[in-house]
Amino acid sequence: MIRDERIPSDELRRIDEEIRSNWHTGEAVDFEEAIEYHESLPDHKRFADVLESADKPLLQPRAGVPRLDDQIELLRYLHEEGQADLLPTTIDSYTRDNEYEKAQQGLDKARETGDDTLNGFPAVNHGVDGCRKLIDAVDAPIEVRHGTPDARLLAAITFAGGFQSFEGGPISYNIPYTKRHGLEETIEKWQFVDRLAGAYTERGVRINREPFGPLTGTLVPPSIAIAVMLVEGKLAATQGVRSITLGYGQVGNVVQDVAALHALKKLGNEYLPDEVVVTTVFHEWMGGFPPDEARANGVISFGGMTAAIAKPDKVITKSPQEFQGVPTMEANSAGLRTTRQVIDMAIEQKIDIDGIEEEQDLIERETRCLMDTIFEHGDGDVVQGTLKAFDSGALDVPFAPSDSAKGAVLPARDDDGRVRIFEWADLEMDDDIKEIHKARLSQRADTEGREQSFRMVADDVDAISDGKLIGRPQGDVKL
C-alpha cells in the first residue's frame, strides 16, 4: 500500500536505472556530472533563487516547438522582445504519453521539412546534450511545462540537462488530463520525480516544483484548487523538495481571485514544512477566449490587473491568439508586454476593494474542510487520504475526464461572478458553507428571473469567450 513516505536511496537508484532504459538518451544521465553542470550555471539562471528573490510578479509565457534551434530562437525572442522574466519549455504530446518513438518520428520530420510537426519540445529525444544547449543559449531561467502522468524519464533527462524547475504533479497532471492512469499509479510515479528533485536539492541544486493550479481550467472553485495544491506540495516536501510554487487559475472575479491567491500563500506556509520556501503562480484565464484579438487583450489586461492587486510571485501569461490555438511568437510576446504594462502601471497604487477579507475567510474555511477530510480518510496519511477522498467523492474536481475523480461537483457563478458550487454531490463541506453558496446562487437566479439549474453552469462556461463574465440569459435581466 502506497503511503506518504520518502523513497529510500537504494529504491531511487533502482527506479532511476529502470526508467532510463526506456529510451536510449537516458543512458547519458549521470547524477554526479549533472550536479557539476548545475553548479557551473550563473546565478541569473537558477530558477528558484530568481523567483524567490523577486520584488514584483515575474512573467512567464507558454512556448515549445520541436527543433532545438527554433526553440532557442523562440525563447530568446520572448525574453528580449516580450520581456519575459522566466521562460518555459512546453513538452510535446507524444512525450507526455511516453511515446518516444512517435516523438522521434515527429522530430525527424520537423528537421526534414522545417515544419512544426509536434506541438512542443521533445526533451527526452533531444537528450541531456540538447537540453544543455538550450540552457546555455538562453539568458534566463527555464522551466519544464508539460502534462505528463508518468514524467519520470522526462524529469531524469531534463534535470540532468540543466532545467531547475518542473511543473506538474500526480493529481494535477492526472485528473484534468487522462483516463489511462489511475491516481495511485500517478502518485507513486510522481514520488520518484519529487524524490529525484529532492536528491538534487540535498546536493545544493534546488529544483523548483510547481503543481498545476488551474486543474481542468473551467470554473474550478478556489478551495478545491488550493486543496489539491496543498496535497501536492506536501507530497513533494516529503520527498525533499524545498522550493514549491503553488498555482491558481484565474476565475474572473477580482475579489475572489485576489482572496484566493492570498489564501493560497497563507495556507501554503501553514500546511507545508517550515523548511519549504512557498511561492505562488497566477495563471491568466485558462478558459475559452474571444476570437477578436482586441477583446482577447481585454481578458489579458484583466488578468494583469488582478495580478497587480494580488501580487503573486509569478504570472503565466496568455496571448491574444488563444482562440485560434498555438500563438505566433509575436502574439505570445504581445501578451507578455500587455500584462507587464498593466502590472507596472497598477502595482504601486494602493487599490482597496471591499469584500476580499470576507471572501478569503470563506475560501480558507472551505479548504480546511477539504484538508480535514483528506487527513481523516487516510488516518493522517496524505496519500491514502487523497485516494480514499477522491474515491468517495469527498474530494472532487468539476469537469474532470479522469476516472479517478467522480466529476460530480458542478460550479456556477453567483450574481457577482464569483464561482460557487451549484451541485455538491458528495464533496465534503460544512452545512453552513453550503448555505452560503446556495443563497448566493439564489440571488443570481432571482436577478435573472429563472430557477437555479444546470443551464447556469452551461451558460457560464462560454461566457468570457462571448464577451461577458456571467452567462446571463438573453432578454431583460434585473441588474
The other form holds:
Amino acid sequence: MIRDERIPSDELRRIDEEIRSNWHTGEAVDFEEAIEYHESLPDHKRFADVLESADKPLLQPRAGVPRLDDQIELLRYLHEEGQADLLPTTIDSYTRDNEYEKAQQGLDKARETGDDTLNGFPAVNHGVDGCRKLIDAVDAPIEVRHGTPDARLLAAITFAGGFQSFEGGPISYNIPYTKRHGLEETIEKWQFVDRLAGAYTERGVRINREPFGPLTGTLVPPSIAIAVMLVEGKLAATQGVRSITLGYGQVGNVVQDVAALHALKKLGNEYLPDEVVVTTVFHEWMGGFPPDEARANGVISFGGMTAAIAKPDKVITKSPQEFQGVPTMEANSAGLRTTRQVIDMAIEQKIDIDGIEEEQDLIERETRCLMDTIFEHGDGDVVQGTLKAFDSGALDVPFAPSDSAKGAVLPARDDDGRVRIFEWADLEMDDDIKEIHKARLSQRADTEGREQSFRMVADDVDAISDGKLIGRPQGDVKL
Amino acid sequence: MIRDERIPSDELRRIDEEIRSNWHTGEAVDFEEAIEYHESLPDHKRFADVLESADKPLLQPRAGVPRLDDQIELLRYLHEEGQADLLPTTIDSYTRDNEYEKAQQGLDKARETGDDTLNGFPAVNHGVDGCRKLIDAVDAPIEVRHGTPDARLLAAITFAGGFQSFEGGPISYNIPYTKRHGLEETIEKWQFVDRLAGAYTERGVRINREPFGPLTGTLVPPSIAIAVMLVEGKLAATQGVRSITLGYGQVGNVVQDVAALHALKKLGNEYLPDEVVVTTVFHEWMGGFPPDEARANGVISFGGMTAAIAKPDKVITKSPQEFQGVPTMEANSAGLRTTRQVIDMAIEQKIDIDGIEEEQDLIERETRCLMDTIFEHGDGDVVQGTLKAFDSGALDVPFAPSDSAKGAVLPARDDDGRVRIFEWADLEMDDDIKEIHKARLSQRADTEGREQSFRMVADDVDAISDGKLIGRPQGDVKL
Amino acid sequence: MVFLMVLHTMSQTVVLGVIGSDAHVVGITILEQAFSAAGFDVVNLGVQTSQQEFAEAAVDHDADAVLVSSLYGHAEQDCQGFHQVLEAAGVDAVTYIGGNLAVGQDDFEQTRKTFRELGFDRVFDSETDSEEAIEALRQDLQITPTESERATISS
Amino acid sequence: MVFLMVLHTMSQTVVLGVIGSDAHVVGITILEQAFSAAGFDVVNLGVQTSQQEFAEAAVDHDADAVLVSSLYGHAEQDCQGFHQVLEAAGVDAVTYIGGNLAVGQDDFEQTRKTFRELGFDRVFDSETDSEEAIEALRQDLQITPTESERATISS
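Form predicted alone done; form predicted together with the partner chain now:
All chains and molecules follow, beginning with the one already shown.
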C-alpha cells in the first residue's frame, strides 16, 4: 500500500534505470556528472536562490516552442524585451502523454519545414545536451512547466540538463489535466520525481518544486486549492525537496485573493517541515479571457494590482492574446511589462484593505477542515488520506475532468465577487462555515432577485470574458 | 473693479452681440431658436441629466479632428467600439487663441487635401449648423473640450449648436495653458461664458460646466487643485450655472487619489450653493507616459482601479499611445475598454483601504486654509480674493507657465508616493500642516539616504514614464 | 404547469459527454445541472469519452437523447462514423452536438451543414445558452408545449 | 570644496527660457532649481519667450550664459536669426539649447549639427540630465574643475 514515505535509495536507482530506458536520450543521464554541471552554473541561474532572495515579486511568463534555437531566441526575448525575471520552458502535449515517438516526429517536422506542429518544447527528445544548450544560452533561471501525469523521464532528463525548477504534482497535474490516470498511480510517479529532486538537493543542488495551484482554473475556492498545495508540498518534502513554491490562481476579488495568498504562505510554513523554504506563486486569471486585447490588458493589470498588494514571491503573467491561445512573443512580453508597470507603481504604496484578515481567517479554517479530514481518512498518512478523501468526496475540486475526483462541488460568486461554494456535495466542512457561504450567496440572490441556482455558476464562469466579475442576470447588464 | 457678481441681463446682451460680431458665424446664433433646438433633443443627449443620473462612473475620451464628417465618424466609433458613455469634441489650437481666420485656412486645407493640419475641431468655423449636424449624428451627449482663455464666441456658438457641456474656467484654462493672459481678464471673460450657460439654464436647458481639474498635470497637490475647482465652481454658480462637474487629475497614489475625490465631492457640496448639482470627474494620469503601449496600459488600468474605488461620476480616459501624442481612434477606444474592464471587475467589490479618511481630512484642512486665505484676500469677494491671493503667492500652482501665478511652490512624493509640498514659497498654510509634509518628505529622504532637494522633484516628474511611481535615486533602480 | 412539465419529462433520459481527447469539463458540468434542473434524467459521461462509451451508455440507460460536446476544435474527426456506431448498438435517440466545432468558426452555417450530414439532429455553436438546448429537446421529444409555443398558438 | 565652488560661481549669471509659443514649463522649472543649487544666479524667463526677450534679459543681467529650452518640436524655426538678435543687442554669452528639438528625433547628430550651425555652443537632447548641463557650463565658463576632472588629472 502506497504511503507518504521516502523512496529508499536502491528503489530510486531501480526506477531511475527503468524509466531512463523508455527513450534513448535517457542513457545520457549521469547523476554525478549532472551535479558537476549544476555546480558550474553561475549564481544568477540558481532558481531557488534567485526566487528566495528576491525583495519583490518576480515575473515569469509561459513559453515553449519545439526547436532549440527558437526556444533560445524566445526566452532571450522574454528576458530582454519583456524583462522577465524567471523563464519557463513549456513542454509539448505528446511529451505530457509520454508519447516520445510522436514528439520526435513533430520535432523532426519542425526542423525540416519550420512549421511548429508541437505545442511546446520536447525536452526528453532534446535530451540532456539540448537542455544544457538552452540553460547555457539564456541568462536567467528556467523552470520546466508541463502538465504531465507521469513526468519521471522528463524530470530525469531536465534535472540532468540543468533545469532547477519543475512544476506540477500528483494531484495538480492529474485532476485538472486528464480523465483516467488514477491518483494512486500519479502519486507514486511524482514520489519518484520529488525523490530525484531530493537527491539533487542532498548534494547541494536545490531543485525548486512548484505544485500547480490554479487546478481547474475555474472559480476554485481558495481553501480547496490551498489544501491540495499543502498535500503536494508535504509529499515533496517527504522525498527530500527543500525549496517549494506553492501556487494560487487569481479569482478576481482583491480581498479574497490577498487573503488566500497570505493564508497559503502561513499554512505552507505551518504544515511543511521547518527545513523547507516555502515561497508562493500567484497566477494571473486562468479562466476565460475577453476576446479583446484592450479588455484583456485590464484583466492582466488587475492581477498586477493584486500582486502588488499581496506580494507573492512570483507572478505568472498572462498575455493580451490569451483569448486566442498561444501568444506571439511580443504579446507575451507586453503582458509582462503591463504587469511590471502596475506592480512597480503600486508596490511602494501602503494599501491595507479592510476585511483581509477576516477572509484569511475563514480560508484558514476551511483549509484546516479539509486537512483534518485528509489526515483522518488516512489515519495520519497523507497519501492514503488524500486517496480516500477524494474517493469519498470529502476532498473535491470543482469542474474536475478526472475520474479520480467527484467534481461534484460547485462554486459561485457572492455579492462582493468572492468565490463561495454553492453545491457542497460531500465536501467535508464545518456546518458554521457552510452557513457563512450560504448566507453570502443568499445575499447575492436577494440583490439579483433570483433563486440560488446553477445558473449563477454558469453566469459566473463566463463573466470575466464578458467584461464583468460577477455573472449578474443579463437584464441588469449595461454596456 | 471686477467682483463675483452676476452680469446683468442688458450687459449680457451687449457682450453677446459684440463677441458674435467677431466672426461671421456668430450671426446665426439666435437664443430663442437655440432653446427650441435643445428642447427637441432626446433625453439621452442631455448631458447634465445623463451624467447626474448615472449609477456608476461614466467614461469619456478626448477626441477632435477638423472636418465634420471625420468628427462624426470618430465619435461614433468611440461610442460604438469604445463604448464611451459621454463624448468629447476637442477644439483646435487656433480657435483657442481666437485666431478664427487661421482656423478657417486649416479647415479649408483639410477639406481640400484631406490632411489634418488643425489639431482639433474648429467649432466656431463650423458654426451653429455644423455643430448641430454633429449633435444630431451622434447618439450620446457631447462636451466641448478646449483650453481657451477667451471662450466667449466658442461658447455662444457651441451652446446654440446643441452642446450641453463645456470644459474650462478662468483659472484652469489660464494658469496651465498660457503665459500672458491676465487672471482678471480671463475671469471677466469666463463670467460671460458662465452667465450664458446660466441663461440657458434659466430656460430649462441645463448646460453642464466642467472646470479643468488637472491644472498643470504634473504632481499638483490635491488641495491646490480642489481650491481652484471650488473657486471656479463658485464663480459659475454666481452666474446661474446649476450643473457643475469638478475635476481632479490622478497623482497615482491610490489612497491620496481616493481621498482627494471624496474631499472634492464633499467640499464641492459644502462650498457651492444648494441649488447646484455637483458631480466629479477623474482624469487618468495626465503626466508623462511610458514610451511603451504595454506599460501605458498598466498606467491606464491603475487609473481605472482608482476610479472603481473612488467612484467619481465620470472618468476621462487615456490611450496606450499617449506618449506619442494624438492616438488613433483604435488606441483611443482601447484605452476606454481597458478602463471599462478594470472598473467593471472592481466596482462591485468592497475595497476599503485604511488611511483614506485620514488623508481626506488632511486634504480638507489644507483646502480650507487656501479657501480662507482667498476669502480674506478679497474681503469676502472670491474674484478679488483669487486675484490677490495669486498675486501674493498665497495661492499658487506648481509648474505654472502663466505670469499670473508665481509657480514657486514645488511638490515631491513622500515615501508612500503621495504628493506633498517640498517648497512652500508663499503658499498660505497652517504651520502644523507644513510640519506634516516636512516629516513625510524627511521619511523619504531617510529611506533614500539623501537630502530633501529639488532632485526629488525632478526624479518624480519622470518616474511614471520610467516605470515607477516614486523617483528613487537611480542606484536603487532594478530592471 | 411546472408540475405537469416535470411529470412529462420524468422518464426522459439524456446522455451527455465530451467526445474525443477533449478535457473541457466546465460546459458539460453546467449542461448536466441545467438538464437536471429542467427535469431530465442525466447521465454525464464527462470528458474524453469515446464513441463506444456514448453508445454503451445510451443502450444501458435507454437514452432518449445523446448530447455531444466538443470545445477543442477536432469535433469533425472525433465524430466520423459516430452515428454508425450508435446504430450498430441499436441506439434510437435524438442526437445533438454543440461547442467550438471547427478551428476557425468563420461560417457557422457551413459547420452546421457538416454535422447535420454526419447525422446530428441539431448543431449548436459555443454561444448557445443551455436553455435553448433544453427548449429544442422538449420540442424534439414532443414534451408538453412551452409557454412561448402556447402563446403563439393562442394568438 | 562645496563652499569653494559656490564662491567661484557666485557671479555667474544664467538666463533661462522656453522659446517661441512653447508652454512646457516643467523642464525649465527644474533647470532653474538645479542651476540655483549649483550656485549660479538664475534669471528664469519662463515659457513663450521671444528672441528679443532673451536678448533684453541677457543685457539687463549681464548674462554669462543663455539657455534655451524647446519641447514642442518647432525649435528650428523659433531659433532662426536668434544669434543675430543677441549679437545686435551686444550679448556676449555662451548659448545652449536643449529639449525635443525636432519632431522626429531619429538622428540626433543631424539635429545637433543644425543647431550648432545656428550658433549654439552646445546642443542637448531631452534625455540630458541637468547635472550634465551644469558640468558643461562649468567647463565652458572655466569655473573650478569638478571632482571627476580632477580625478582624471591625478590618475
